[in-house]
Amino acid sequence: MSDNDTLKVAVIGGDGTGPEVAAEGVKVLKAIAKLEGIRYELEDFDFGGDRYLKTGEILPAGAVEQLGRFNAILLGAVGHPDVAPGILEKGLLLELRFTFDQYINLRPVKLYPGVETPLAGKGPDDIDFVVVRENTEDLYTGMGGFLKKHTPDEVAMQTAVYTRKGCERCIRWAFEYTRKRNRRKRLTLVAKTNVLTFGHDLVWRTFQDVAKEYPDVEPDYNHVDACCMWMVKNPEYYDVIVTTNMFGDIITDLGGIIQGGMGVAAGGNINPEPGGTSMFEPMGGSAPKYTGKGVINPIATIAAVAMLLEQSGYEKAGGRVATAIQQVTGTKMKSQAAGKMGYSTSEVGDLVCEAL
């Protein structure tokens, strides 16, 4: 995206505390846009649990086409106590990921200054890597079924799907990202080639083929169980990890904890193609028990805004937001826990704007 373009962002506040954190993300987006001279358009959408309970619809007719006119979606959170688990996640999150072909899930694992990690002796210099997760294949395609359901002989099958195209486009993006990140220039493939001998053999061979085109990037490999161990023992080893959908889902939650909790973890569901629509969100849930109290931490959502800017072509603006976040966590906030920050949700947003 060039500087002459207009950044079009759809805002889905969602459920629980989602609208509160989304509002702070929007506040920071408006502030940095003014400072950097970025033209933008924002539009709110009320998709989530409350609308579903009223209308029975998760995404009403025409919603996907409407959202597809935006460069990016900023999502607060989904998850409603009166809606069964899985309904909103499948009907909103997975539906948008698959419909918009958001084949990259990007999860920076970065420990901010002033944020506590449960890893003894580790600091911000030790925990600073990125996980690139394939986002449209594997077990998440929903292929499978039941035989003799609700009988003693019941069989359930869930099929993991891997395609050469799906593996290659994700792995190639990860190599490009590692090169651009320009740190250790080490890309670690995380899989389970010794057990998953068909699907992960395809992933492995694709990784080896693509690696030949990037002689400046060191190709590396971990079994997923070893990766979980090393993320805890030596997180400083990692630069960029590329992995499959299921394993990525698991290790990014581990990453969230070692970077100080889900309250500071942000992620992007990215369609890197020209004209693609991407979605950025905090990794924490909707935290309904804190709704309306002004105590929830918006840092992850503000970090999602930094990612949104970076991936939309406004790297300088995204970098400024990321730096401002670190100033606020390092010098202002007492804690990242809800109600213990020393500031209200809105005040934290104000602090980041001031730090810009």
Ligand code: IPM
Second form
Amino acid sequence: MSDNDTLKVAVIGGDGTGPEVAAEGVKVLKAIAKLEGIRYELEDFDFGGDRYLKTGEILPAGAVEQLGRFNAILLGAVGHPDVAPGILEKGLLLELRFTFDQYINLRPVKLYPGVETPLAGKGPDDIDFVVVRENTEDLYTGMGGFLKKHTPDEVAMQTAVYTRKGCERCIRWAFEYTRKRNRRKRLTLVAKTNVLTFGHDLVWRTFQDVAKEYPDVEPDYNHVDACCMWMVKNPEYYDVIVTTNMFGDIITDLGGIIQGGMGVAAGGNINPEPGGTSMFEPMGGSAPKYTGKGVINPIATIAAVAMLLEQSGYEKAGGRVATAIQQVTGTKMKSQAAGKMGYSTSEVGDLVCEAL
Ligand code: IPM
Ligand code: MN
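Next, give the form predicted together with the named molecule, keeping in mind that what was shown is the form predicted on its own.
Every component of the complex follows; first up is the chain already shown.
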């Protein structure tokens, strides 16, 4: 798999409704590839809760090498009712993010036409910004431990790690992205410099330094708590936000709900380096209660495919998928909620293909 003109995508359907939504993503990927003359290879991997319960392994030996041969991974969902919370999230999702050094977590917050937002008086023109979440550091590295565990004197430490390199590569990518997006040209750093006076001091100084290389981009700063208020009150203020891993996790759930919920919110875990393997996913979970019913919304996964194309060098194709999604939400779907779309999961996939 060494040729450069073939898009190689590994599909991990995963748990619950994951395989159902991934199938619609693949359907749309095949349709746009045909229209745009994109050569592709697709391969399915059965990693997830069921396989773990059978074999005791989450990522079997050789899995990382196998996946590393692909440009991108399309991930349906992780989370299985019979597996304790955290095991699959850590063993599959976080493992892949870290192993493939996917240091950018790109989460657009965009209200598509026809989609309802809980924010009164706000529409698609107001809710259209992008969060760049650092994806390999902060509280997510797993550094820490216990002292005197299970005693009355117990101590637990969970260490937030920030490196100059880790901050810099993410912040620089965010500046580049803001320049390329070419909207308000404002990059807002979201952190908590008034309390996290070591870690976020490093983040802040790095941001100031990199900003000098981008005189055409307005560098801006919000504390994370204030950002949560503004995202609700004045979402139109934002263009691009760059933030740390944990805060990015939290504010992108807020972002997900103001853009119409988990049925539409997509994310990309990106390793932008040449030869990097990136991973694209709907932000929603495995929704066990809807599994196999054909009622889950595949729009988020299809939006993840649009992002996969854009980030893999197929910008026109990605843009066409994004436009098709907006036609379907704007003119066909009754709601973005599972079971209320007016169509089944696979009919929504068909509608996007028709709109293409
Ligand atoms: C997300 C999820 C993950 C995270 C969990 C499942 C580990 O919430 O992708 O936002 O915290 O990053
Ligand atoms: Mn999250």
